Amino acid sequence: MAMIELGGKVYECAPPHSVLEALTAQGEAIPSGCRAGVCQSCLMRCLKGTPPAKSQEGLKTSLVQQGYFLACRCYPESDLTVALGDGPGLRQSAIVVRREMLNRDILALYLRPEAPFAYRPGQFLRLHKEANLSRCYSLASVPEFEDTLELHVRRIPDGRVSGWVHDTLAVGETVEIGDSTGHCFYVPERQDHPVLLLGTGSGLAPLYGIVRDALAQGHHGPVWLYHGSYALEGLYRQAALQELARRYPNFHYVPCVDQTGAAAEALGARTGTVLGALVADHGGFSKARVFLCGNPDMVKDARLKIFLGGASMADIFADPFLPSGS
């Protein structure tokens, strides 16, 4: 059993519990999201002791050197003195410059950081509502094209952050954002190989950034983007994606809906799931790089099916976010 000291109080952390589980079970309010080491909402700093190496995997070298670790992946082997991970350089201010409803449930929020903000299209950041209340949102923007950060925020029933963004947060207000992170972005290599992107709902956000980045960097292999929704009204950015397909002959936009009708046919939407459409269009995935975003069940099923179809796990990119009452 390890002892964890936070804010002058000492807490027990016994196997098989992580630091995050132990602290929250004993009444501490620790920011968290996916609890799988992806969103990095539970970032903490070790002031005394040594956090396990596994708890620092995926963090920037500069953060590791300062003692930062992920509480959800920290199973301590010795006593630790820790602090919440809101140190210098992890947050900065940004101004809300624009709001745009993309469909009935998804709002595009445009932020202008007050200091330089480095990111890759498809990564995500944390948007803070309060000191211990934040959510992660993927970046739909491309820094070479836009000077603002574009987030797609889906309204969650009774969501404390998404409800605030939709109903309260106004143009001109200042918010706090966390650093960019995530592995779901395009790298300019094997530019003649296929790139396949699958998303549902607001999972289009990172894919919209990735596909524009890939095409701008000269990817000349086939690029396929599948975006799915239960109904036609759930799709968005159709005109922009269709225009992109006209400009780049190697880019193919495939909207997918579960419902049929004249409107869907007019758009050229496929009936069925994005995964079903992908499998129907491609015989195998041995040379493809694949990006998956959206519903966690879809991401899980797609990852397995695409792997069994010949893709290397190293070529399947996904930053799935589990529901967290956002």
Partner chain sequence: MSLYEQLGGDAAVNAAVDIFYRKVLQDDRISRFFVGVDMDKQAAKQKAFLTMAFGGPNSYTGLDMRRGHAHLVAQGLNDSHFDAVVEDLAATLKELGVSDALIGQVAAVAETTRNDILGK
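By rigid core we mean the largest C-alpha set that fits within 1.5 Å across both forms. Positions refer to the first chain, counted from 1. The structure displayed is predicted, hence computed values, not measured ones. Compared with the form predicted together with the partner chain:
- Annotation: Cα of Y75 displaced by at least 2 Å between the two forms, core superposition.
- When two forms of a protein are overlaid on their rigid core, residues whose CA moves 2 Å or more are considered shifted, and K9 is one of them between the two forms.
- With the core held fixed between the two forms, P296 has its Cα displaced by under 2 Å.
For comparison with the form predicted on its own, would you give the structure of this protein in the form predicted together with the partner chain?
Just this one chain is shown here; partners and other molecules are left out.
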């Protein structure tokens, strides 16, 4: 058992509970989201003691050096003094410069950060609505091409943050954003191997960044992008992706919809799920680098299928768009 000190109070934390579970069970309000080490909502800072290495996996070196750790991944073996992690310096301001509806329920939000904002296409940032309410959104922009940050926000019924973005947030307003995080991005290695990208709904956002980045960095192996939606009108950015496919013969864009019909075929859209289309097109996945974004069930099924089909676990990068646990 370890003792955790927060704001002058001391709490017990014993297996199998994480610091997040122990503190919230004992009445502390700690922001949290996916509770799986992905979204970084529960970022805390260690002031005394050493957080376990596992609680710092995936964090930027600069954060690790400052003692930041993820409370949901922290199973301490020794006593720690901790503070809420959302200190200044992790956030910065950005101005809303443009809004554009991409389809009936997905809005492109363009932000200009007030200070330089470093990121790789496909990473995500945290958009703050108010002190204790924020959500993750993936970056669709590429820093080498665009000087604004582009997010694709899908409207969730009764969604506290997505609803606010859609209905209230106006051009010219200033919002707070957190650092870029996540490991869904392209690195220029094994450039002759296949790259497979699967996304549903606004899961296209990170993929739209990654695919343009990979092609611009000279990836010359086959690149396949599968974008799935419930119906044709749920697809977006088709023209831009088709244009990209014309420019890069190694790039294949495959829109997939759950509906049949002449209109879908005219667009070259496939019927069925992204995973179904992928499996139909490819015999196996060894050597492939894979990016999966959007619907958590799709991500889970695709990960298993693609791994069993021969891809290495280390080559599968995934951002399930998990809802926040509040």
